[in-house]
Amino acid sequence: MRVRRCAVLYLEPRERVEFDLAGLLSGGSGARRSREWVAHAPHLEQPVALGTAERDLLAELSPETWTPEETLAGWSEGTLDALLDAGLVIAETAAEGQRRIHAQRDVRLRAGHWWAPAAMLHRAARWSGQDAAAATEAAGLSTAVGLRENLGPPPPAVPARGGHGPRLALARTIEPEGFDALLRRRTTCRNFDPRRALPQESLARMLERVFAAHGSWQADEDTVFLKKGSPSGGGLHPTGAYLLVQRVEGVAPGLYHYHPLDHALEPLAVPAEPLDGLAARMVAGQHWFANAPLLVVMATRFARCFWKYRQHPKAYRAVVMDAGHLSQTLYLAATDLGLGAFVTCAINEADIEQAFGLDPLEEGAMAVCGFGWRAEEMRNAEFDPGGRVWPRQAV
């Protein structure tokens, strides 16, 4: 058998703190420090402990190059069985079972041409059951008097720059109707109304506007290239439409992908758990726009992208951007037709990929997004400082 260390890998020393009575009680702190070594690699779900042998013996290995096992006879056998099953050391011809799923996963970020460290910021990133709202609530963070006595005051909206002349004043040309009063109507959407569903005509509208291609070019018989509403680094658009689908006239409710070149739909397999339940968890307990008649998860497929930007550190800030720039569409587009519209980065990637049937190395949610009828009444607060949506009384 011959062995190789994973293709990423971040070493992190970690200090652990935990109750001392014994030292209290003898006139210590009361507090026991220990310290350890943690693995980190993206094609983990976790990260792994690691003891001192192991820490040195993966210092050993090479990413690259296979090394015999024999040459490793110094080495304890279970120090190195302990790293094959982690998945930290991949061997050439894994067995069936846990090591081989490691194998498996090792090799498909190596063809994803990742650059290193965004590749773990992508996986360290991602939650699994978390509720941001009921955690910002508990911690008084829930509005803007609580963030201020709870955190001290922000840093100031506009820092104080210049000091070399006297600041030249611009002329406002603002227009009171067109597109100037639609990006003054623009703001983010809290209050939804769950009785009222979205026309389809609307959705397909949306969907046109925002994910669909206004064209393409084929370069070759196997590469295409495609026109959009919203700019994408190196032209490549590799963050497409994934939609769960609750209120919509003449759309059953269920999971969907969004085709941007036939401009259709294409169901998905039917989830397991309520479309409200898994809603909730998509958007880590923000009510306020899970019932929104549809949300969009935008996710990028990452391949089309480091395909050209190999090993790049600017790849993954340009899918980060085009994410951004997708979600400022859907937001102009939203206003122009009457709607209400939302994004958040606060999901919880993982239960979403695993609803939507998507590998996070492949294929990942970058966030959510979603569009539709606004209720009449505001009961969850709303940033409308000019009042252009609702009356300002109702502030």
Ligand SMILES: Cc1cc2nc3c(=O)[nH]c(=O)nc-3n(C[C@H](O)[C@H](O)[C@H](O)COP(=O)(O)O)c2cc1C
Contents of the next structure:
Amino acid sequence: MRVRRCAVLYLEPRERVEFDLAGLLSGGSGARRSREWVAHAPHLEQPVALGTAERDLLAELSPETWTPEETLAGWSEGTLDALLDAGLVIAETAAEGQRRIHAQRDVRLRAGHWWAPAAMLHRAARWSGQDAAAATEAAGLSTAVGLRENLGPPPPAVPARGGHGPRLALARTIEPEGFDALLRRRTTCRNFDPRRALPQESLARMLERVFAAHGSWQADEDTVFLKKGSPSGGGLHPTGAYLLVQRVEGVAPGLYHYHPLDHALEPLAVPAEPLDGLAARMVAGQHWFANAPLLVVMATRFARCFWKYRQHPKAYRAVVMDAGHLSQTLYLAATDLGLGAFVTCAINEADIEQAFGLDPLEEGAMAVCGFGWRAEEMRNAEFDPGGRVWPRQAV
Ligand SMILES: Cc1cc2nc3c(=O)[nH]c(=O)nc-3n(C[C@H](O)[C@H](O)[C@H](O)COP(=O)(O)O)c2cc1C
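Can you give me the structure for the form predicted together with the ligand, which would complement the form predicted on its own we have just seen?
Below is the entire complex, every chain and molecule, led by the chain shown above.
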């Protein structure tokens, strides 16, 4: 057998702190501190705690060239086996079981042209089964007052800069109507009307405005570039839309993929759990978003961007920015139609990927948006200091 190290690996010297009652009673701090090595690899679901022998063997192995097992005779068999089982070392001919799955995922990661720190960041930032709403509430961080009380004052809203000459005051040219008014009405919606379904026409209009290609250019038989309403790094438009539909007239509740050239919804497998539970899990317990008529998962096909920007330090930033541009277009498109909209990246990516059948190293959820009719009553705070959306609540 020949082996090599997995493609991307980061080692963390982690300090573990445990409660130590005996130490506390004998006059100590009550905290027992110990250190361990932890391996992080983007093709694995979880970090792996390492012994020093395992750490040293990892440092010995090339991630590129295959090393015959016989040349590792100085290392105990248990050390190599533990690393093979954990997926940190890959066997050239991993025939079956978990080792084979690790080997396949390592190959897919290599083929994806990820810049290694970005692959690690993307993997490490994914959540599964988190209830961010409850955690924020429990920490007293769900209101501005609570934030100030618990965290102290934030850095100033506007930094004081300048000092190299007199200030140049600029003319205020904002118009009361049109695009300027639209920008001022844009307010994150946290109060959807739970009874009012969205007309299919509005859904179609929104998807066409935000996610449809309104032009394309065929550079070669197999090479097509799309034109959309938002900019995209390299013009590659790697981010598409998956929908969880709850209340849209003429569209059966369920999961869909949106086809941006044909402007069509492609039904996906019906999830095993009720849609409202899945919706809440997708947005990490944020009930103020979960009851929107539909949720839109913005999912990026990384290989489409990294095909051009191979192992490029800026490529991940570009796809994150792409998602940001799409969400702003979605906000403005919704506001223009009299609808409320939101975006959140406090999402359970792993649960979303499982529900929609996405492999996170190939196609990952970056954010979730939604839109629909606002409720008449504000139950959850929205930031509308000008009273443009909620005139009666204006402050
Ligand atoms: C990247 C991003 C992530 C956000 N995530 C959340 C979120 O998890 N929960 C939430 O209630 N609002 C979220 N928002 C909305 C912001 O809280 C909101 O934009 C901000 O409070 C300003 O309000 P406005 O959008 O009405 O101007 C997010 C916005 C952005 C751009």
